[in-house]
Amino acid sequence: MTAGRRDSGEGKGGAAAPVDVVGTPVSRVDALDKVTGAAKYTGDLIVPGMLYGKVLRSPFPHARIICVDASAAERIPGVRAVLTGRDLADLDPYYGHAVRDRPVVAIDRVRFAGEPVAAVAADDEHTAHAALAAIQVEYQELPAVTDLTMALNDGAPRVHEEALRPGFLHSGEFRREEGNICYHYRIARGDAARAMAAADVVVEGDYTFPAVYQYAMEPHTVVAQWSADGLTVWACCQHPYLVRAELAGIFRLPQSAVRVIVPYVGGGFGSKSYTRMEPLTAALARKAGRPIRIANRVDEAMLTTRRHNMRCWLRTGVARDGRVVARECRIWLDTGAYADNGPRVALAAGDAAPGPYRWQAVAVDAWAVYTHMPPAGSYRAFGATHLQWIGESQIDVLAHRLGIDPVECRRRNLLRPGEEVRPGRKPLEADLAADVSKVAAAVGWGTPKPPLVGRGVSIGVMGAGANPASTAAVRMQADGTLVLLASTTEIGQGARTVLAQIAAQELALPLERIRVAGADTHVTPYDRSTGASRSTTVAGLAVQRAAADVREQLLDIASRVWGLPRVALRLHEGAVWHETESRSYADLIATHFGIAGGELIGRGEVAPGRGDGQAAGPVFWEISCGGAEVELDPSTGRIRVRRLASVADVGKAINPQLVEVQDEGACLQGLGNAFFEEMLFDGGQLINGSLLEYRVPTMADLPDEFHSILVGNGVGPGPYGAMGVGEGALAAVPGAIVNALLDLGLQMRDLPLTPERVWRRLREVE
């Protein structure tokens, strides 16, 4: 597989400071810890007195709990506590950041197969397993709706009958709709029906996307401990401050009495967004009076969160010259038994449906639908991955019918820099026509190709950055080294390295003299979350401002020491210089405090109240642009990817190598979503809950060539003109592959593109 390349525009118009550390592919600051095994993950932690927790899960997708008898389990030697719904009477036992609908453990009924019904704490794992087997639960099985069709039928059993309560992180109200609708999002611009009637060519179709698991290497693991000071939780979570807020609400504590510590995290991809196993572990620890660790198995993690499966109807109309006219779309997303991030996924899917084009009219409806299935939440590029391949497929179908080159068709219709992507939202930063031309060229567009080889492109945009609220602090120690405090979670994306590079750039420090602390809500400052490709852009800007604060303090001290104006001074290699004379940072700090023991503290923040971001959002538009060249074996339906390309339009690559590997990883996830990843259920029961049955990409699935094209025009809102990356490539890949098959005359409307599905489709069109 070939390496990535960088577009000639990368880095133009970006940094205000000389580019030496920023823009350089330096080694990761956590690399040695990770390759030697020194890095500690939540599962590695041993807290004195710690017990081992295990969870009893429902065998039914929907049932009333008649009785839970834990008496036999409690009599087993070494069992210290058994938690059931009865133990939650003094709490508000429901949580959820969008809708507060998920109980810590099931209280009166279960709503999906695998829902926690009880949890045990024991001296060792063997005893904990024995205790689970001894718990007796009497159920009354109830009718279940285990797919979208069933859930949307008139008279279908209601998953939730009570009024929906807004979650901990949702400021609005949820209007109860009929049946099992959790949330409805609508876009209406212009008269779509009239515009569609005037279109010269129209294509429409029904499409499906499966349930997919994020499959981070580390399943959910939590350690919880109560003390006189409150609750301490060690968790592999992406949003420690948001988890803190939910735990404080559940247990009726001030937020200052809840401490969330995040060790190294073995991947997330959205599976560790928001609150997962933390409330259950904390509740069990409260009852046991001892620290508890609960570590999910992979099959348990798959029942904790997943990507939404979806049904979609889409119609697109164009004029004879290929100009787009109108698009209508209806989307139904299976959010499972509890809302989780379903409302936000529905919103993102609805936003992705029109694509980045100049329409006369658009009408989109997206629904998050409750079912008796495991809850669905965040997964890298949610919404965009669901919809982009569908919309881009119809663009290609129409281009082929009109005899227009698909790339040229896009060039005629794509939004231009400065145009509004959605009415009232932030204007587009990137040159999409140039981006799609780059990926097309990378996969050989317009050059001769062998038989049974097809090429396709796909392009979209995603609202990224989440809420622009982050703070950071830097502490320059007495010896001139720097401790960087930020609550962005290192989940493998290289956040610690990039933040260190930003601080090093601002303070002219060697990277090895900077230490980046892990997230700890009692130590590291507030950060809204790690997700939505926001860490470099939002948290990075806070770090830049904090480091600049210390830089100004150093210049002030040096100016007083030398009696010189600040403009006569410069920072270089850990010292302040005036012409050929220098004073080290350590020397200046000692002079300032009169003792070799002081420190300088810098603070930086990003907040809407100070003008960061804009009310209608997003913080920036992340570009999702990919191209593929595939070879089809019609006798088996197998598809081989010969060439794969993506554009990382990042504004400014702080660490180009990390951008390339982020893009590469996202593309491989896109291949998995496109070709074979699918959670399989039978009557609500997961039947492929291990790596033996659930297939993820391996080295054998790599394309023959891969090109990551870095584009940087310094137009992002982050430090040095940067904006985030990492999700766009995933959303682009399925569409590029579907369109490469369309280039061979094969239109696919269902993912994944398994050999059997492709083979059967080939037989249908023969």
Contents of the next structure:
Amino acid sequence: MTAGRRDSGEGKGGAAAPVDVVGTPVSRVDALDKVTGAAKYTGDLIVPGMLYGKVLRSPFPHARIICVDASAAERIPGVRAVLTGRDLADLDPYYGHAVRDRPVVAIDRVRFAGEPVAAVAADDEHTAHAALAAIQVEYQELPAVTDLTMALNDGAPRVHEEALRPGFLHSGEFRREEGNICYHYRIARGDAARAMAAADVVVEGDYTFPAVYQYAMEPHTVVAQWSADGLTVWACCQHPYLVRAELAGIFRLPQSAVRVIVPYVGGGFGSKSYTRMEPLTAALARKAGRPIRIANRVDEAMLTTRRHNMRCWLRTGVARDGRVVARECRIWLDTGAYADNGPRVALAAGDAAPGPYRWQAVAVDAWAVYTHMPPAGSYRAFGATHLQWIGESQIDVLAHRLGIDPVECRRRNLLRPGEEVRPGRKPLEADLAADVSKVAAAVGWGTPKPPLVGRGVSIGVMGAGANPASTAAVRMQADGTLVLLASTTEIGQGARTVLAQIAAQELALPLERIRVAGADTHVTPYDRSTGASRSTTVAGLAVQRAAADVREQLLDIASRVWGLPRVALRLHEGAVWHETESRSYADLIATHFGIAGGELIGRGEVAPGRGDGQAAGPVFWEISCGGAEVELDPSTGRIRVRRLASVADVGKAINPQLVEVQDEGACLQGLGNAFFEEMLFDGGQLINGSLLEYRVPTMADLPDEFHSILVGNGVGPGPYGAMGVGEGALAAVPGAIVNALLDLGLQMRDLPLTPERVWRRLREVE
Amino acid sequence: MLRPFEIHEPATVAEASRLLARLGEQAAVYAGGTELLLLMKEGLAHFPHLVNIKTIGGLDAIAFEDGVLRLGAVATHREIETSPAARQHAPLVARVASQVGNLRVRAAGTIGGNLCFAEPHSDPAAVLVAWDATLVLARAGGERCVPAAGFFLGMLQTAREPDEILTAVEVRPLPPGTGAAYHRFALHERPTAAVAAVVTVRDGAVAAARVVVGSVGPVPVRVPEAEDALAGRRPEGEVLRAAAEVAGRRADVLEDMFTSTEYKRHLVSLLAARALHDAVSAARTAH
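Other form of same protein, the form predicted together with the partner chain, not the form predicted on its own:
Then the entire complex follows, led off by the chain already shown.
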């Protein structure tokens, strides 16, 4: 998909913008609205006649529902409706983009503690909340499998007895096995057993990764309203078009009868990818005959989706000269009661297991496993965050054992630009050896270290961009301002700013004359999703093409008006110029339409059908490269991060400041995953479901030095050679820290690295 | 979700006390609200009536008079932290105020609210028990004084009667030759373990010592075995180490979901060693 650069090159002969807005750290277009509180989020909306919904959740991880009696709750003044599994009879009540296994509300059984069993609609939240206690549910408790070991045992209770129905996003590789296996992904290249036997040095180990919570500051919030035309949903979702498709499937509606509108989104990090509280809210609104709002609390958000906890066995073999030979890996991911994005997470974890190295042979098995636990799905850099620290720590163990410097060991083995990363997929764009050298230098690699200070690096690549499928439109209004229509959601990442910069660049328009509309499936054109670091690269390319389309129309009009060839014209500051003479865009539009009105419409798309990469992706390989210098307090086991460095290999930074803050945010979440974060359960019950007890990093946890290094080689498939960032650092940080501890002789095989865990490991070593 | 409640704003302690007597279990005293409102939002407690004592004049005063530093009960942690009187006459009390929660909590949370809530991880509680501070409790009929060590009865339980208001905390400057220190270890905003020590050194030997362990048990408590291990001895190396070790071994430690009791005992010993070291150093320079 190199068409983006060709496109931007095309215009340059006649219409190069003399002032570059691309590549500059302009302020966010939504900054003022956000700091003044003018920006509207889903929870700010009041739809006339709106009721408030509250959800009754299962107290048991596994139980048959004998009876739900809501009659007492329905009699409470102010209660307008109670939704239960019985209300779904005329629907297709199971949803899931990967596997259609999750009911809108529990039907005949509950499969995790916290599963919605009923929902109340009332005039206000207090009434709805109070009414929950009046709903009588009779359960028959059933044996539950509340961890991976229990779920994988012979004869374990089955979380899903029935055949699984693939969801609409599943592309022909659905591999279900017996028992509680939801999905199995396998990589087999070469004869790994034989290659391993021939390796000079081999290391192996068992590792664990905990369940963690994405912690978007805004929990899931949805407003749903039915009308004669169909269903309208306002939601803080990442992928409006995928939510639309899923709602249409559940409610047996044509997709065009479902409208999904996305106001500003208060962070997502994957927790708002795919479909969350929308079906339940829409079903309750249907029953009540009134618009409904449901807003999750933090504990409810944690039970709605989370990151997979994982168990992993990994073995690596190398030759005496440090060349990597073979890697074998087995990965078990706890996807909870419903598949959610588990299959894709298993795939990403499996893809991350080999790391970006030149192996003779690789054998990877990754299983997504059903348990009676809350469902697990996407979280920034999924799969890569699970595996990179493990593979990278074995590289360091082997390097130490062979007496080779870990950075040098990587240089000898890293894939080079143009090399194949995975068979049949697109070759590598970035220069990994250069990236790893940059982070190593930033954490003082090779310089003397004080006692109890260790250093480590970590590098990986992850398939990013999801699928190359986006569309965009721009409307050049009669007054020469531009309305930009795209369905990438503004989730805090700065999409509206970056897309505006791209359009401004293509049309030589001042940024303040561009308005970016919020996503609305009735208005803004199709986009696959907001995630996988794809907005700038893929949606940005569609916007670039849409803006270029209008630029061509303006040049055509001006060329006719002046009777001049297009090469004699250029665009500058909202006008077309011929030498010292200019006509504003508004002027040209008025001339074209013959009245003081009209507008020009540009369209752009990214599609495999027009040569934009492979339908299956990845659109590009996102780089995950970090370095850390840590200091250990052996008396408590506490680790202080002295220096943290990350490379954001971005191809071209459209807005360098936004790239940096994305990268820094991902680093901070990486610190959270490495040091603090863990959802704790007791018999399937979440026991730390509040931010008092679930510890996320704060400003006080920032490293002493923090380096975000932007690399822009212009090699990406996006506009101006851009490629996505924002996830990679999260996957890189835990590995860099684990390797820095290894530098101090401490091998850690379980996250998070709590002081107690490190202290215990220290005592074992002593 | 915060359920609706009625807020009362008495002008005097007597009025507040009468309100509390009348409303009984339906009411809670409301000062900074940083603990109370969290509890109510989480649905763990509900009070239809809150009695706001910040409207009572003078209850937030911090003053040093007649040899006593008096901290008004609704003085915020931030006010204590920055108070010149507190800094001069009880520097450790001022310093520990600066460690409570986070800046927002310190700006709103009050010393009285912190103590009366009796959250087991309270930083000021451990220090004030070690310091032997006095708490002044008032009701419509009069007032009484309770030593800090006798105030905390259990997790979230105190000696305050339902119609009593904590009006002030009285802190006397340390006697000559006495030093105080507080060390904490926090994984979350609230400490995992904490130790406060107040040690008097006379003629090169420990004349008096109070060692208080906080955060690991239901209430901050003195560890007499550790204090005995110091009494009359020269406060150096092995003596301090042994006392610290005893503090870890004898402390009343509760399990929680984050850390084992074994690790907490280890932390208590470690923090006790640091606190004793600092308290003794301070004692040697305090005349």
